[in-house]
Structure formats: C-alpha cells, structure tokens
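Encoded as structure tokens, the following chain is the form predicted on its own, with no partner shown.
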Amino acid sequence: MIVANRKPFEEIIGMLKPYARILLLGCNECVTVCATGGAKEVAVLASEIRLFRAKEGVPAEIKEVTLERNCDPEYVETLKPFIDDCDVILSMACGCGIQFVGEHYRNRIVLPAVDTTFDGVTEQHGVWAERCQGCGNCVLDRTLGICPVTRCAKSIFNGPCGGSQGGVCEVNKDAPCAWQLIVDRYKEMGMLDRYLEIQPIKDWSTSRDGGPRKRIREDLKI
C-alpha cells in the first residue's frame, strides 16, 4: 500500500491562489486506506478551501470527484466531462496518480495535495509503517520475511552495525534493529545456522538507480 500525508493547508492554498475553478480529485485505493485522499478527505478539504476563500472574499468553484484508481487509464478517462469546467486539478492521489492524470490531460496543471511517503502496511488502526522500497530484487527468502533494505536504516546485508544497542537502531531509537528481528526469526524457525551465511553483493541494477522502471506482460497487452 502506498502511504501519503496531506500537505499543510497553507501550502495547498498557496498553490491554488491563481485558480477559481478547482477539480478536487481523490482515489479510492491506497490513500483511502491510509485516510489521506479518499472521498471523505476530499470532502473535508473542499470544505476547508470554500471556507477560506469565502473569508478572503475570493470566489471558488470546487468539483469533488473520487476515482476508483488514478493509475489506470480506464478510470482516468472518466474525468473528461469535468476537464473543460476546471482551471486546475488538485489531486489527493499518490504521486503516481498525480502524474498519470497530468499525462492524460496535458492542457491542465495537476497540483499535489499530498506528499507520497512510502510503501507500507497497517500496523494498527491509524498507524502505517514502511516495509518495501521496491528494489526489484527481493531477498526476503534469505531473511525469512524481514527486509534489510527497508527495515535497516543502512540497508546492511550481513548482520547488524556496531551502533545498534539492545535490539534498537542507532539511527532511529523508535525502530527495532532490523538484524535483531532477522536473528530472532532465525531462532524461532530453528535456522540460526543461516545467520553465518555470507550474503552476496546485491544487484542494485533492478532498483530505482537504473531510472524509471516498467513491467511488461506481452500476453496481457491489447
């Protein structure tokens, strides 16, 4: 799940200053789950903008639309009837959705109402935590489901650094040491001997370092 945070209201208002007709766009997928950009959040932000503009004596016409997904063309196409009636699109979708809508409607500026942060999980109600950086070369089979790329602040592959103390990361005192978690998991599964296996140098060519990535399934192309 992609996790995002809403931008400060003052920043959003600043971006919208030149525009009177606003299409406020939400998404029913990830940003809904993390309570950032679903229909409810769209309605709240729209109300805040209307109240602010009314107080300032500046007119604002806001159309609220929430798509099932902002990253699929079949849903993005349904925005066509609203484009001519807006001066700008303010999106509460993730960075992927914001860019994808902009690619489809090049005669309109698409502004971000959120900051996209990470791929994560719901640890508990109202708490989301990062779990994956999408490196493109998963090593979870070697570490029994605990990612050293993401969970370790230094992305170390062969045991903890010298700074971790008492199972706590030296970089973030609120985070457990990833390698402590991995070792504990080895013990639980009776596989502690695997801790002695030296991991090879990781192939980072599949990560973001190689530029924007694509996945193509020829059998699914139309």
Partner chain sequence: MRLSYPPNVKIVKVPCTGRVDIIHVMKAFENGADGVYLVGCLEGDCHFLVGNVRARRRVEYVKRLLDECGVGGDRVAMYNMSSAEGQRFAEAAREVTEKIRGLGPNPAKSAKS
The other form holds:
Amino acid sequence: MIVANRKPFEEIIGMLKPYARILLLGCNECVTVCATGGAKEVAVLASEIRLFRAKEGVPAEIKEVTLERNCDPEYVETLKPFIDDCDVILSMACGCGIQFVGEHYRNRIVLPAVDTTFDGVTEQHGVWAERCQGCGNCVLDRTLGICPVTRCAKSIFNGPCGGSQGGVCEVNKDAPCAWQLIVDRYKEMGMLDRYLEIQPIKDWSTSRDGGPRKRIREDLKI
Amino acid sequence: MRLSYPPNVKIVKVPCTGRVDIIHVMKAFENGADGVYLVGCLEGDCHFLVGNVRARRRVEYVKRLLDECGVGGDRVAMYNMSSAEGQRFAEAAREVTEKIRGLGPNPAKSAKS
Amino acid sequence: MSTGSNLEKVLKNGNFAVTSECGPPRGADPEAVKKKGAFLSGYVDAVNVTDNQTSVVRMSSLSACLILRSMGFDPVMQMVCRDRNRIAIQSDILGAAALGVSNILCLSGDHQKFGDHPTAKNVFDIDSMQLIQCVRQMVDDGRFLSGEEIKGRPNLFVGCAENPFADPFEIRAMRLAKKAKAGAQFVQTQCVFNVEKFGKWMEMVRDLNVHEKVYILAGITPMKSVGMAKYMKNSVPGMDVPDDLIKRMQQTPKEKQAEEGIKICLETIEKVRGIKGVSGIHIMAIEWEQMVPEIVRSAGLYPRPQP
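Starting from the form predicted on its own shown above, please give the structure in the form predicted in complex with the partner chain.
Zooming out: every chain and molecule, the one shown earlier first.
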C-alpha cells in the first residue's frame, strides 16, 4: 500500500486561510489502511478545522467525501456534484489521488493534507514500514526477498557497509540493516556462497531516473 | 451513599471506554463541551481485556489534536476506577469541573456566540 | 602495468608500508593542507586525502591531492559514491589521472545524515564494490562503463576499505574477497583497537587466500584521551574499542593520557606487524597529524624507502 503521514495542522490551516467552503476528500484505499486519510481521519480533520476556525471567528463549511479510489476516473467523476459548492479541495489521498482529482476539476485547486511517503506493509497494528521503491527492475530473486534498493540507506548492492552493527543500520537504529537480513537469509537457505557473487551495476533507467513511467496494455484499452 | 457531583457533568454511557473514538471527543467539543473526561475500569480489570488501555492512548492522541487546533489538550482527561468507588467518581467530577472552570469556556464555542 | 604510485612500489618491493591521511580543510586556503602535509613529509609512503568525510563539506579530495603532490607526496585520492553518479565518477577519475594522481581508494561513503547537510539527496548510483570494478575496467581495459573506448587511459593503483569489526562478522573476510575479485589491489582497514578480533579476521582472510591478492594495511588511530576512546566506542558506528583499553586510559592521569594513547598505538602496530598477511599500516591520526613522525620513528619504521 501507499503510506502517507498527515501534514502538520499548522501547515494545513495555513493553506486553507483564503477559503471558506472546503471539500475535504478522503480515499478508501491505501490511506485508509494506513490510517491517514480514510473516512475516519477525514472526520477528525474536519472537526479540528471547524474548531480552529470557530475559535478564530472565521467559520469553515466543510463537506466530507471519501471516494472508493482517487486514482480511477470512474470514482473521481462522482465528485462532480460537490465541486461547484466548494472553494477549494483539501485531499487526504496520496500524491497520485491529489494530482488526479486536480486533473479532472481544473477550476478548483486541490491542496494536500498529507505527505505521501512510501510503498509499504503493516508490520503490526499501527506500524507501517517501507518495502519497495518501484525501481522497475526487481532483484528480489538475487537477494532472497529483501530489497537492497529500499531497505539499505545507501541502496548498496554489495553490502553491508561498515556501519552495520548489531544488525541495525547506522542511519536509523529502528531499521534493521538490509544486508544483515540478506546474509541471514542466505544462511537460512544454505546459500551463503551466493554472497560471493558481485552484484552488477544497476540499470536505473527503469526507475524514476528514466523519467515518468507508464504502463500500457493495448488489449484492455477501450 | 447519596453522593453529589457537579450538575454540569453530563454522562454519556458506553459499554466500555474502548468504544470511545477520537471523533466522539472531537464532536463533543464541536457541540459546545468545555471539557471531556473518560472514566474507565481499573487497568487490568477490563471486561474486554484492554479497552481502557486503548482509551487512554486515544485520550493522549486527542490531546495533541486539541492542542493543534487551539482548543487545548488540557480539556481532556482519563480516570480509572472500579464501580465500587462512588466516592472517587464524585471526586473526579469535582476535580475536572474545577480544572475546566479554571481554563474558561471552550474557545471554539465562545468565538461562535 | 605498474602505475606511478610510490605506495605500489613500496608494497611490491616487499617493504612494510606506512600511509597516513590528511583531511582537507573546510575552506579554500591551500596553506591548511600544506600545514598538515608538512607533519608527514618523509614519514609516509602515501597520503590518503579524504572525500568529504563524515559527509561534511570540505575542499575536494582531488584538489587537496594536487596540493600534496606539489609537496612531493604520493596522494591516495579517496572517492565516495555518495555524491557522484557514474558519469561524474569516471570524469573525476580521468581528471585525477591526468593531473598525476596514482592511487584511488574506492568507498561507498558515510551517509549524509551524519554530516553538515543532512537534508541533501544522496546518489549511490554504484557502490564501492562496483566502483572498484569501474576503475579497473578503465585502467585495464581502457573502457568506460558504457563499453566505449577511453582515449588516453588512466593508470591508477586501486584500493578499498574494509571494516573487520562491523557486522555480520562472518562475512567480513568474504566481503574483502569480493573486493579482491572486483579488482582491489590494496585495502586499508577500519581503526584496529581490538587486535584479537582483527587477528581472527585475518585468519579468515588467509583461509580465503585473500592476503595473496590484496595488500592489507591495518588502520591505526592513536587516542588522545579517555574521552576520545569512549566517543569512538559509543558514537562511531562500526568501531570496536575493547573495554580493557578504555579502562587502561581511564586509569592513566589526565595529563599522561595522550602519552598512554601513543603507547597503546605502538603496541598495536607491533602486534599487527606480527600477523601474517599484514603488509603495512595506515595511520589515521585524527586532528593529531603532528604525532605521525613520532609514531613512525618509535615503531622502527623510519626512514621510509626512497621514492
């Protein structure tokens, strides 16, 4: 799932200053699962904004809408009836959703209420962690399921670097060293000799470095 | 034991403090409450195991939200007591009432009127 | 093909090599480099020049290398993968070779989090292992990473670093074997304080026969005080300072701690010299370069072979 953090309230309230009628938009997909921008979080943020604006004496009128998905046109189109009645759209969807809604309703500005962070998993209830950077050229077969691009702070392919101590990354003591995990996994599977293979230089052109990416399946096009 | 507690305390009954969500507390303030406090069972005595522990964490969370939006996190509190502690219940009601009175009315409400 | 490297010559002639390092200044004054260099003159076979070490902005390694070269030193240009992609890396290698630098040390580089610009974007297009391969390809095959031919190929003696004390310990010798396979010709290790563990690592290195493929220079750092020892132990990732060493510094009166630090350093040099497969030492006297001559003399490593 795509994981996001809600932006600091001060930043949100600053962006909203010129506006009275706000369409507060949530998404039922990833941001609901990571408890950042689903219907519940939309309700809480709406309440916070209303309380703040009431205190300031400049009340805000907030319409709360949570779409099934913000990244598919069929759902984004269902927003149509609410657009005319709002001055601005404040979105708690991920960066994709924020942009996609903006592309559909060009006469309204869409403001981000969240900072989109990473593609990750739920490690435990209330804890999400990064697993994939979408480099476009998967190496998980070679590293037995642990991604060095994402989970090593230096994205090194022939680790671990000298900063790995006690299984922990020197950059963040809450993050395991990816290469310790990979070596452990090699050992677990009786494949430690694989460690001696020098991993070749990576082709980054399939990653963001090659420019924005697109996937097309001609057979599905209408 | 006919104990009295301040009449301004309005009790909302829930099956367990674990049922109380962030939004419930927020809505109470939107609807004009000056303070909100949760009274749960003693920790370790929850009929649903950890409902009261979760409630405490939510209280901490909602305090942050209320600080952010200027209402003030001090207006929220959590108490734990057993159903046999009527005396403590009345004491808590007086304590909270006094504290909130000191803080004055909910700023979001006073600006509205 | 041998390079113009003095370090390479010393090692190939079977001499026990002595290298040290010079951290460039945080400014544009060449005198700062010369001042540090002056301490080392005549006492070392080559001088490493760090590349924005600990991710703090400093004068570029290549520039400081040239200043030291003008003083008669054989500089070892350290190069990290943190700040350059493969285009800049290859370009800097060509430039360094063109200006007479004969040694390069290939490193991944400290993460920028620890430096003075923690909000910077890092590069890590390639890693240290791949950097070794890259330099060797340029030197040996006269080809860029793209496969295209280099007109006027660079000639460099290629080194790497390894930390025998970082985790997981069991692959640390294997990792050096990988670097040897990638083409490293010498290695300078992380500071050795825990000689026993270093000895174990060397044993594993010998088991893999890596000491026959790369010259191994043990990292040596004199400690100024018990405060420094504790800092190294607790705050520098991948550093192994044994407790009895800290205790020894602690039991020494404050005014004698520097002296004791040098004593420990000399004992360490003596011990690592006795380990089979160790071809030299690399003295990292952090902000204490003036002590290098005394260390080299007292260790019986002076005079150095004539270049």
